[in-house]
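Heads up, the chain below is alone and in the form predicted alone; it's given as structure tokens.
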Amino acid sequence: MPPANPRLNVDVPGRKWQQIEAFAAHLDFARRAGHWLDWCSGKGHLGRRLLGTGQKLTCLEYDPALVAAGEHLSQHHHLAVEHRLQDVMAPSTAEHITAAHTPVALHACGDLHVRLIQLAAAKGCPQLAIAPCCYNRTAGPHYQALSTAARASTLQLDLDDLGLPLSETVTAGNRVRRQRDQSMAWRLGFDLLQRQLRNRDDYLPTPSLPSAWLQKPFAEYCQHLAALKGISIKEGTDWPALEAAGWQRLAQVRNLELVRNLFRRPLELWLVLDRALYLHEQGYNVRLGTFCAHSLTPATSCCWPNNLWISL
């Protein structure tokens, strides 16, 4: 892939552009693409980065605002790009993909990238590249395997299991991490309090509070949450002891996470291999690898940086 026009990274967040550049650098198809199809394209940053001389580009996106913004950027760069407003999960999407297309999808979530895999295979697209993510964003309470091997497996995954690969945050700064820990510790402390006050040993869901609330005293934080849930707090509550108990519970949670997280990477590889095996069954030669550093990919929006390169 030739170097990008330096103007193309205008209005693209730095980390996103680094991901796009890394993804583009690893594309190595057996034949040159004639017509790129940017799947769930947003503003079309990926497609414009890949577009070369003599090639065409079609972007599919369901958000009208992003389609309009993408059209504006393509016109700004004097590129003949077709931005189409399309829900890729709709039946009509099949009309927008043909064997002439080389589809690409960078972090298309859950069923969105599965839909691309299935349609591309059905339409006979000679090659495609995807970076799958967010496996838990799927219809139904359990994972629906794609390949013959995965369907024959006794492994049963629910939505919580499918969210495990996303449970690590790798790009947050120290301040964000401290805020997250404090918020969790305080919520765990409040959880102990509400169990005592309600005389019920079960979890009580509470709404999210702005991060500014973490600047208030712990007692005021708990009193606000209690008021939101209609709970009366008794006088004489030992707030320092309750807060300390919350931090102790957080330490216990972290220890449990150490065990759970041992399965994070193997589970994601299992899910990715299911996609690779499915495409292999459809007659594709599949390459699987990483395209960017672990630290570049935020787990809040995607999984570890896996990439599937697929070609017939």
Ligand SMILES: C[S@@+](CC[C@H](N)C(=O)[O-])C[C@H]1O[C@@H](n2cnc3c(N)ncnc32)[C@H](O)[C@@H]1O
The other form holds:
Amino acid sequence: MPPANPRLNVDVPGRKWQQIEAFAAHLDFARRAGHWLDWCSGKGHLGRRLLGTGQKLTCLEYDPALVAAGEHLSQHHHLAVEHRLQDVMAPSTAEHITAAHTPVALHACGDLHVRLIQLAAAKGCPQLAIAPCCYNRTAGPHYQALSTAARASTLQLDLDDLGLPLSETVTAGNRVRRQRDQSMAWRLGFDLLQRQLRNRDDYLPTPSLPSAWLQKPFAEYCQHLAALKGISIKEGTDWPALEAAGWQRLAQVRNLELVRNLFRRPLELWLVLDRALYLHEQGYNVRLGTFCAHSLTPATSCCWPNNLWISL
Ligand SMILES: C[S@@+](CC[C@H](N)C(=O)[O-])C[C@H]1O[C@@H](n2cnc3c(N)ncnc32)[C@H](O)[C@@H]1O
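Previous: the form predicted alone; requested now: the form predicted together with the ligand:
After this comes the whole thing, all chains and molecules, with the earlier chain placed first.
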């Protein structure tokens, strides 16, 4: 892939651009693409980065504001790009993908990249590349396996299981981690209190409070939550003991997470391999790999740096 036009990354957040560069650097198709199809393109940053002399680019995106922003950027860079407003889950999408396209999808969540895989295979696209993510963004309550091998497996995955690969926060700094720990410890402490006061051993959902509340004394924090839930607090509550119990419960939660987290990466690889096997069954040669450093993935859901390169 030739180096990017140096002005192309203007307006692209640094980490996003680094991901795009890493994705582009790993593309190694047997034949040069004639017409890129950027699937769930957002503003079309990836497509514009890939677009070379004599090539075409179509971007499919369903958010009108992103389509408009993408058009604006393409005009700004004097690139003839078609930014099409399209819900890729709609039946009409089949009209916009042909065997002439080389689809690429960077972080098209759940059903969105599955739809691409299925349509591209049905239309005979000779090559495509995706970085799948957010396996839990799917319409049904359970995982619908794609490949014959995964369909034959006894593994049943629900939405909660499918969210496991996304549950790690990669980029949070120490301050954010400390704040998150404190918030959870305090909520766990309040949970003990509300069980005593209501004389009911069950969980009571409470609204999340702005982080400024964590600067106040623990007692005040609990009193506020209690007031929000219409619970009155008795005199003589031992706040230091309650807070310590909250931190103790947090330690238990973190230990349970350690066990759960052992399954995170294997589960993600199982899901990625299901996609790879499905495409292999459709006649593609599939390459599966990691395209960027773990530290480049964003803090929230999307996405582990898995990459499927696929060509017929
Ligand atoms: C995580 S973003 C990735 C954007 C872009 N590929 C990138 O890497 O910068 C997912 C994109 O999918 C778009 N999207 C979500 N559902 C869609 C749908 N049904 N049809 C088309 N685009 C969709 C969102 O608006 C968003 O721009």
